[in-house]
Amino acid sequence: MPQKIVKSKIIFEGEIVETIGEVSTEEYERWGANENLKVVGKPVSRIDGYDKVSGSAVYTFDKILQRMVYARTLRSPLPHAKIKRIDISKALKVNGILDVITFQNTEDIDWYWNSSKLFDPHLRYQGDEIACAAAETAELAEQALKLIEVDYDELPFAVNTKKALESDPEKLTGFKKPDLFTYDRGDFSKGISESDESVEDTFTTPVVIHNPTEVHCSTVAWDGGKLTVWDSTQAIFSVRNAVADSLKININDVRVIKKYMGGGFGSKLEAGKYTVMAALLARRLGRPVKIYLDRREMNLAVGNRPDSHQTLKVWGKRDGTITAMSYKSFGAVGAYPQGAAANWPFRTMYKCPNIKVEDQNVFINAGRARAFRAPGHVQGVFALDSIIDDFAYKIGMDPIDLRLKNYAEVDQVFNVPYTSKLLKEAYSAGAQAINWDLRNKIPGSGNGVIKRGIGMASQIWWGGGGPPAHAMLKLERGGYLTVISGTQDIGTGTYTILAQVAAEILEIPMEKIEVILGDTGVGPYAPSSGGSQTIASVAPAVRDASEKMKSKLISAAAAIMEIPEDKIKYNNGEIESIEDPAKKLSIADILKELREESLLMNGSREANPDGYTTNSFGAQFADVSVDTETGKITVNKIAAAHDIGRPMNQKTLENQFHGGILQGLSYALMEERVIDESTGQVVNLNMHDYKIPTVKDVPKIEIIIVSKSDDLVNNVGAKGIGEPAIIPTAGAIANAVYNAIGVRIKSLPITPDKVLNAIYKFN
């Protein structure tokens, strides 16, 4: 069963990232289409559905241990200053408040991510940690919180990320200003020359917050040297590596559990102060430590979505075919660093062999931006796909029909093929579904009050996952089956699709199988499930391990029967004589045979195919109606065809994409944060000011997926499918939006005001 190790390169969230891990280098026989598969494919119920929907589901937030005492947090109310003074004495005094931490008793205590400390005086935005306090009940810690006495040096402070672009972003935060992106390709003044046409315009999209259904939150206990964590999070093996990496010890001393989660989009793929100031406040007082974030909270100081300032021009000739590309954006990255680009699918999404790219980060007085499903994307393909419908309507041409004379056969950056790609059927596809002949050949042109249209969007992710990642099978008297694996079900089916390839494999019924996810204690490493790479990634280990206990199960078999291993086979779950088939063995009847309780197998991802990029595509359709005197948009439909690789479950197929197509619509029509200029203070922190749709606003949903298998990517064919769901939706609805009303409403959210100021200022 060989196997070594590899360095190889994924992309994660829209980062190269090089990984060292060991690797299968078995060679497995592709699966063919579903139609020929068993299980895989399916649209088996999730199951773990059952826990779900009885209440019996116990999440991180619900977690309660013997002893337990509650921490909260205070935070900075001010966008910048930094501490004068800070007295704890009133708080330590009530009976019940057990203790407080603030920078003045954590100086040794480091934070990983902006090399600095775990409590800075210097507070950067609304919302900054100050102190934490613990106390017998949630509601002693909050009034500890109102007993904390701190007195504030207000700091010049910018929260607008056009005006920050021109300011000092070291007298903002104290960090250098971020470089500027480049990226060129070809001879970009011979393709303007080249050009007949051109189109530029400007688009804004707005800072958006994750507002997952569980907020944030950990439960902590110490057993002598020993944290065990349990978290609501996405990256069970980066919340335990900060953890221990903050707190200077072991990471084998660090336990980090996750078995059911209430959504992430990303805003939890690393650890959170939260859980660090928890184990030290455990640590302190001897008793497990329970701390969680309100809404507010969560609308200020858990990440979100940038906003973005994107100027684009398409030059082009009459034909519809591009010459030169050129991109200028900056968006806002919050008060520490981290990243904002959306330029991706403007270098990778349409054929242009003359492109000119600039992008700048941008230091604000506000919460830090994080990883938000398909991160730069969204905004990113929003833009690019708004001016590309300018310009195929500038030069009276078919905007599909531009979007084929401008089909990208290889990945552009990188210059090599794609593993598959099928965007071409989905376009076809799509605009079958939505009716795409029937949209306003002219934008504007209907008639009447109500004004319907058309529209649509491509889309580009990775999704391809990586090694290294790993699972373990454990195979026990019965026939009853264990999965083992170090990654996370953040709510996506990652239980049951796991257990479908098993199934598919060795031929056990999905109800003797048990998945175990999520403790670093337990399972084998697995990455982080992020970047639509869970079940590409660990769904091949599976695999290779599925098919390691066939052959072991095999062996064991003939050494049983005492017939040569070459003269015996597996079907339906059973072994039995090629010659005689008649002598059969059950897995139950090996599994009696044997002196060991369980048979054990491990299992690895392959390495990445050399020489390819794997991406994922799709397009979204949308049919919409706006109310001419009311500026009121509603979606009839949206239409997502897909080329995903393989289906590997129907049912949570068409979970995510509902999922992430209302995430889309809610992005395109309705959410964004505001901050008053005046005093940096954001202004809705509650879901009722805060808006995201409700079930009357959800339209009708067609799900199309284009694709069989991808044979090239991993043993199991599959791709990402978490990401894909959200990145054309409002780009196909702001395209669908123009070509009702034949006006371009450049700036996200589309709302009723923009829509009436359009037309108003069209007429």
Second form
Amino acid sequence: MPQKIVKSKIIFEGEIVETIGEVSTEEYERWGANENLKVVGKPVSRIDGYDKVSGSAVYTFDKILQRMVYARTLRSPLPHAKIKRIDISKALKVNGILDVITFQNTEDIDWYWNSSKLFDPHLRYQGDEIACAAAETAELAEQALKLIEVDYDELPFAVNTKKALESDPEKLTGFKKPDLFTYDRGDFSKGISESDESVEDTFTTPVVIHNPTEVHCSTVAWDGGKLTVWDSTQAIFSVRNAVADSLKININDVRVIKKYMGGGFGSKLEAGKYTVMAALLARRLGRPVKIYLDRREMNLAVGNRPDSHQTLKVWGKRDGTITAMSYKSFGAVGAYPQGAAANWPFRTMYKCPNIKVEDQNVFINAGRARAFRAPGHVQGVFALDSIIDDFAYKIGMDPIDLRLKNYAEVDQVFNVPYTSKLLKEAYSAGAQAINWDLRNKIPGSGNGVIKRGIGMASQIWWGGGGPPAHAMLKLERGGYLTVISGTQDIGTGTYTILAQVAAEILEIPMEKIEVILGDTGVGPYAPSSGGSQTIASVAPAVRDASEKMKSKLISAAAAIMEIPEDKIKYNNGEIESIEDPAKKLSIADILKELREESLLMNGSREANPDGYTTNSFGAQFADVSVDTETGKITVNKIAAAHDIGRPMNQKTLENQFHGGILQGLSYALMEERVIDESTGQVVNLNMHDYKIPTVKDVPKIEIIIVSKSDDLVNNVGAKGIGEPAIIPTAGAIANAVYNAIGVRIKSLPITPDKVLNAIYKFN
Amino acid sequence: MKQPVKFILNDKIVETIEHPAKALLDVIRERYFLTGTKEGCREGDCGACTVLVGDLVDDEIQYKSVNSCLTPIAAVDGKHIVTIEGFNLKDKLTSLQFEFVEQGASQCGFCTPGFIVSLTGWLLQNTNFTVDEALTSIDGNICRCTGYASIIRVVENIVAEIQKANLGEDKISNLIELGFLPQYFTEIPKLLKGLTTFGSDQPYIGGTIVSGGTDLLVQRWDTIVDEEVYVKKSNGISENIFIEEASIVIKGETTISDLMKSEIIKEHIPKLSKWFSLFGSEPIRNKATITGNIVNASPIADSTNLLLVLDAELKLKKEKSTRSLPLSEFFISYKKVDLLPGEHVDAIHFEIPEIGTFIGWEKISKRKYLDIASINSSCCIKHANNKINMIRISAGGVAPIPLLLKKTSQFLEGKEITTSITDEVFGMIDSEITPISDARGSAQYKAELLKRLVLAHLKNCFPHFSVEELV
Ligand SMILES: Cc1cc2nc3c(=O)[nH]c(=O)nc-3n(C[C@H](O)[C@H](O)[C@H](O)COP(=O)(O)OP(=O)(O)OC[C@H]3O[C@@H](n4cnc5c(N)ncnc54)[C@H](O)[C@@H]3O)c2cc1C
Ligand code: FES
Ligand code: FES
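Based on the form predicted alone presented above, generate the structure block for the form predicted in complex with its partner chain.
Next comes the full complex, and the chain you just saw is listed first.
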């Protein structure tokens, strides 16, 4: 049987995950370059295009059910407090307000890996859930929240990460100080003794918020003991498990559906408390419940990219050989357990035998961190590539030459080769696209009020995907194909790319293919939509299923035409006799002949190759102008050159890159969650104050893909692209600003404020 | 205080009974189940809820884009509302929708209807088709996924197609011909003319005045539906802005867009329309009124800032009595204004600027478009031979109220402009401002920026006055 259960290692959002799962053991011929293919790699338009441009796509936020009621959440107004008294009686007296749940009238439900409860009377940040009210309308539910009386015992708090690090963590959240993460490699003091020069600096990055356009929301409905949940989620199986565990009901009594959703960027990778609260209310009321967060809650309570305070030191020889590096960082995970580490790129990007890493997670009384597009790497690369640039300028070396001098041929953490690495190619393509030679050889040496500069940074990410990931094919009367899988399309184009893979193998026209994703009641397990793993995990499973379906069709044709299987070939979507090509059957013919309405086939992702690591690589280059009178930075151009394995679809690929780069640009220049330290209140809670770029903030962007396919990683040759896009942007811009003005701004975002301050030092 | 409203929703006349300040967005989605219009922020900042409002002006139909989340339902009484569903053709995509699919300009797709509505609105309301103007029409639409490149390609292709086609006089028919609009649009003017609405224009007697609603519906969308409100309606441009005895009069309900388009303003303050393209976004400008901007009393209000240096006066009306008040005296303290209960702003007027008068307006914000100012400053100078005869400088974002820099102005009056006075000017500025640090910048930064803006005014008025040597 070409299926096997094996142990496999995958890296997801920076965590190494060991899985045991079913894999396909079938080896398929590699496709070679996209030029050899008919559908994959082509700029195919998304198959859900019509729904999206006509307004007929129904998102979770649009789900309206008969007798549906609305639920809204009361959140802690304080950064740290205990509930002394809570009284919901006034709220319940108002006509139209149906129910209010709190810790007093619900069972204990564990949350945040058992560190807290669904409703925990110990409130650890502004935004922590206190109560949830259901009413006939959203306005009434809102009104109910205002009528809930709560008395608090206010407790000491810290929202500044540095201050929190210096205070007693148990006083801030009741949790113990997280363990210090350490990592050592080689002989550190030997590395230092071999060096001629060193540079050291501290870099800080802000907390930023995902802010997808669709808010977090669920609509839930009970049908007897069975619960259907429509959720705006990147991970239907996580939501299913969390809801079933919380309500203590059978896994198969919960069905989670996500058809269209308005983005997530990591903020929707976990089950939300709101979904469970809605399910509880719906059970109590016997009516469907819609729950949603508003933009303020989005900015408080559904995750963020944690801040970082990274001190890096690099020692090296005058010829550019790096001999030792040290890294010490801390970052805020928020008020509940989570990770904030940013040291992965430091450990692997550049060759260095002797390194030392210390990374400390810190609890603060603010919203908890969550994976946000390339967690850790965005922060880490900004600091790493800044200090590497500093070292290059210190020894008078071209920053690219320095990177080439310290090129890591193997994965230095696992000491194994990469399945593919085309970073050198990315450097040279990017340098050419940006006109690297036009940079200031001496930073800040340009003339005039507006100073121009060029800088670059490198990218590393995983994104090779892995098992378990399954897909199911259903071929029906007329030759119509349905691809079914338990992953979900969060807008990245999964629907379209999976259809392309099936179309490529079975040579069925795209118009005849339907893809069903995002339904735990239907789809076999496939991973969450995060970590840039979806396509690299699920597309190979679809290929596996399609190849096997092809064999099945050949066997069916053999039976029908009464010719041995080895005398039959599959040609252009038809099955014909090799000896007499006039004898042939279309897929529709076969289905008509068989007395079955459908042919089914399962497929699975193969195991990852032993003895390799898979990473994507790339480099981005920025060309900026800095107005030294107002401090305003204009990004003139970003050139992005990346090695991402096979480009599966030009159109969706381009969007991923442009979108990621623009998010990286606004991380570099605009975005920052601001908290008033004296009150613990977030100051910029909405889109009015938390700025996201508009169409007028877009620089010229050139995308260059230097890879054709990674034939080792999986049977379609794809590595993920969602996260690589954002990783080096801020680092490249920061280095370009330094190149322009000759003063390094070490804290993101690089606002006009900081630029003027750096130039004129008026503080 | 629910009231009946009647309007055309896409191709059908509809009637409903609502609180006049209920958001159009909720009515569209929850009453009529048209969920293609999305809600992303409820604050006018994402554009996902954009719809078109069509109205007859001098017998001609005019469309503009608005944020339905901030549009009080009573304001659309007797108008044509177009949602994304209202563009759909029977058996194919519109040319714009087709381009969106073709260019891959829709990723998660949540923002897509808003973009398509804004751009179709732009096609309907414009005569001069450039890529830059088309991009301005979507400066209020946020997309978090695509990075906009694919959307910009859509815009470029559409603009090229339209330029080639030459829409001419009968624009709506031509847009139908080109596949941008469904056929029913030709019927709308007739339908609108025949529409008898419920709410005729009653005089104001009391209650909360809602003009554009771009402040009020942001500040209290959930409770305003429990208040007594009076929803003001806008007239055509010609009635709203006129000249009376050497003064320019701007009626209270004039929107920022009206102001930008007014011929009178174009003649006397030619740069205003360029400056105010930095005010909010296209749909916000289409609704935000000058009076709302003034009465809301934000210290960084953009139009207030300009009107202060024009020495504008307010005409305040309470039932039959009226009084005049210089705008500079209207602001008492943070968000507190000299407005009596039951009183409303009827009009704003200021003397027509003499020929040769310098008028400047500067705004610095975190993001170039769709952003309120970190600080802003306007300046009006009468000068001759390098000498300042009269000067008024205003500053926003550096005090609790929109501020006139009186001391600095007094100091400069009668002075010859030389670089040697800058230190003194800076000292004067510092002495009259009280900036605070907030999300828009530190106090120090705002003070520094203001000085640079004041220098920029002087430099713009006296081009030989060099600033570079100062830093
Ligand atoms: C996304 C967004 C972007 C924005 N960008 C900017 C910007 O760049 N610059 C800027 O300055 N502002 C900006 N604003 C603020 C806002 O648009 C302005 O203040 C606007 O001019 C208010 O006008 P309105 O008609 O919408 O006011 P409304 O919300 O209708 O009313 C505001 C206040 O004025 C009162 N009022 C209205 N009309 C009268 C009257 N005739 N007499 C007495 N009282 C009256 C109302 O009762 C209310 O208290 C922005 C707002 C949003 C939502
Ligand atoms: S919902 Fe965001 S602008 Fe209306
Ligand atoms: S496509 Fe997702 S917000 Fe624009």
